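Below you'll find only one chain, the form predicted alone, shown as structure tokens.
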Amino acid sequence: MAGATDFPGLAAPRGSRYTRPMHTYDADLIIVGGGLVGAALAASLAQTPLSVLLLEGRVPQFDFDPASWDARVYAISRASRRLLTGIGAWQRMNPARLQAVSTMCIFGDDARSRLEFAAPEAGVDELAVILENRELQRALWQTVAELPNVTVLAPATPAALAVDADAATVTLADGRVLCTRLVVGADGAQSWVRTQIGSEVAAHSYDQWGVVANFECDKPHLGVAHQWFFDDGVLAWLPLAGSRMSMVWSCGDAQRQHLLALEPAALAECVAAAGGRRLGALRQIGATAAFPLQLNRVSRTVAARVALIGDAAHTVHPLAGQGVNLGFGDVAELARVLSAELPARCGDYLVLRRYERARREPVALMRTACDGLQKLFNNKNPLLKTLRNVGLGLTDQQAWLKHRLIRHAMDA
């Protein structure tokens, strides 16, 4: 793979069984955007007779600081480590840096309704794995390094795409010209690919920020995930390796600001009040950040020689964790789909179809349950209220439910 400040130009083309009278290919298969998901797609297709280009705007850096811990953090589910494992990146990351998940506990808002999750009751040693974005990049950066069916062009930025009966052609902002069976949008929930192909968003705003902080703990958090439901929000401890703990605090714009003014120590022990100082006193590493949260439905996730993937098809609400889960889904899938097609084929419509409506009912599932739970606690109407906290405790009693409920997560 060409470094990512030294490529001396493009890949040289495939051989002639791979390429049309008209055109020559630069690539079988462009993938825009190198974060998580294209990068994992990139890795997928490995074992593929598929020449892959990946573009990414940035040069990533990852001589961060090992003391220091990204606030940007993640519950992989057993599927999704399938996958990262099965493309060689998972035995990439540092152990020390991974923190499992034995139970997770959801509070309502009424001081006693609760639901528990424990991994025994599934039969399994975990429910999920919480790892930090930018060691999860960097193994999924290194596992490309060392695909020789893979290059990297970065700093790439695309600023046009035109598409005809046998190739997609994507031109540079630096005027190079790209020609491809296949493009891949893995550009996030802002998507370039998305708009090129004019696929209509249905954009609905929570009318709430994701306000993330690392903490270290007082007391060991024994791999325990927490979750509150308050009627104006939802505070998630999320267990780091070692005695540490990521928030994130979806809320509405008035506490964003508030939580964003305060000094470390002010919004460590309003963090440490908020959960019941269940692991005792907290002290914050690392700055706070906060996002938008939005919940994106797009018209189309394919289009002739287009494909979509992670947020740039789909976004959800972050309170069950599973966004990321839901974009390694669409690599599995699409992947699936084109090792089993030709590669002159790769960018046809009707393959790309049988991509798109797999992941339709297990994105919509997804989103639906994400954006019931969002409605039913931010609400402030006493009859909800008292119906949720209800059912919490009512699905807290029923093992059958809490055991496919923990199986369906994992398998996400």
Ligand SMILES: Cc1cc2nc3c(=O)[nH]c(=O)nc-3n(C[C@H](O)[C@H](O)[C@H](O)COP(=O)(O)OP(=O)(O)OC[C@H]3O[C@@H](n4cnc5c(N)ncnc54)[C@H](O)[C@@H]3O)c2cc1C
The other form holds:
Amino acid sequence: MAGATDFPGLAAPRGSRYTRPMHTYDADLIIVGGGLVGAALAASLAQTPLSVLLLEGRVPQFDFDPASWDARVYAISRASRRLLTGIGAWQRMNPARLQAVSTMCIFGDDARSRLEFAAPEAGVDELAVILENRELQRALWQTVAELPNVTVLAPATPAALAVDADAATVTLADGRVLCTRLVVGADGAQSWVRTQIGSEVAAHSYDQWGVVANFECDKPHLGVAHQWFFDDGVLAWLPLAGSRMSMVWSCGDAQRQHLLALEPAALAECVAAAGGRRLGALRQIGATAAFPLQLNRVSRTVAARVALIGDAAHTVHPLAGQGVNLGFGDVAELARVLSAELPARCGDYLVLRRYERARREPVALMRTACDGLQKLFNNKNPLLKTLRNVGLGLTDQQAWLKHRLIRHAMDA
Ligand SMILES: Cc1cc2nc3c(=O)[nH]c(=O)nc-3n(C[C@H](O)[C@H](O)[C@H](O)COP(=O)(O)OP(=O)(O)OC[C@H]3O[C@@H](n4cnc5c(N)ncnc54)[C@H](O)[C@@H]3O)c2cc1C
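Now that we've seen the form predicted alone, could you pull up the form predicted together with the ligand?
Every chain and every other molecule in the complex is listed next, the one we just looked at coming first.
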């Protein structure tokens, strides 16, 4: 952190016994990062007396060609849907671009091992909803834009952060100085805010990439999501609205380069073949993209007057599709903790510790589950190979275990 400072021009009130400076706050809270998680937190504070400044480094662009489809899609859990509905963002999305997942089929790397989760087994209509990053981002930004207690500054880049007993001061790259009670870092996996509080990151690179692309399918997907665990990676097909599907192929660098070099027709053929042509012939729509996959374990997610949420606080392997859902879990918890306090206390370390403690277990559980699965399946040991395939089959036969796994994933 840039070190405690006094604030020039802000003297203690006359006659006061205290020598601490008094502050004029530009907002009770400054959220750095207006991605899905930061914007959702701003919207979640609509019913509180807190004033919020949302700083985003990029100017949001939402004039997309409606005929195109974002290659970055999410499987939104029931808990995240509840949060997004509660803040009014869900209702702003175009229903024609949302796809419910009715069934999830998981395959091991021998032809027989298979595990299937169906929504009726958990007594629900859907396991998750697949939607595009940009559609949800648009809905969240439109929600936030209408809130009287939220001001958006975009583009805005913070250059310095200083904290003292009463306030945090954020100096922007353009020289503006903003004073607040609490800074929330929602600025993604490479978080600038996290660096400022000296929180250490144990980063583990999987030496894998998530290669993503969308396809039109010959056969209807019927709301079924597919996932194949191969020796050298994981292939997921997520049903998209209409007769489309979105692929996430978690793979090594050589395979990433191979996939990125393929022409659309060749990529479609390669992906169709890898998935046993379960959706017939495929035609690629839009471009192919690749993201590096990394696990980040962050030493602390709060400090005096600072809290981290979303990918700034943790990243997990996308094989369970839970990264953004974990971030929305942070939002729900931090909003709950802050709503229960007087605005003057929102930056207090002890208040923020309540948020940190409440999130420790769910985040650790998800990280361990995703990391364990990644290691179990990204392994050529013949014994492990047999065990994991048998494990999938056995789990498939245990109705109670499946029921519990489904409910856990939906409520994550
Ligand atoms: C290939 C892949 C597939 C995935 N699939 C899924 C899935 O199916 N389901 C799922 O739940 N998750 C998935 N994830 C994870 C998911 O993408 C992330 O968990 C999620 O985007 C995190 O949101 P965030 O708002 O915390 O961070 P980000 O999305 O990284 O947003 C951070 C925001 O902060 C802004 N910013 C950054 N630095 C600054 C700064 N210094 N000043 C101002 N603004 C700043 C950025 O411009 C950005 O808008 C996937 C990830 C990958 C890589």
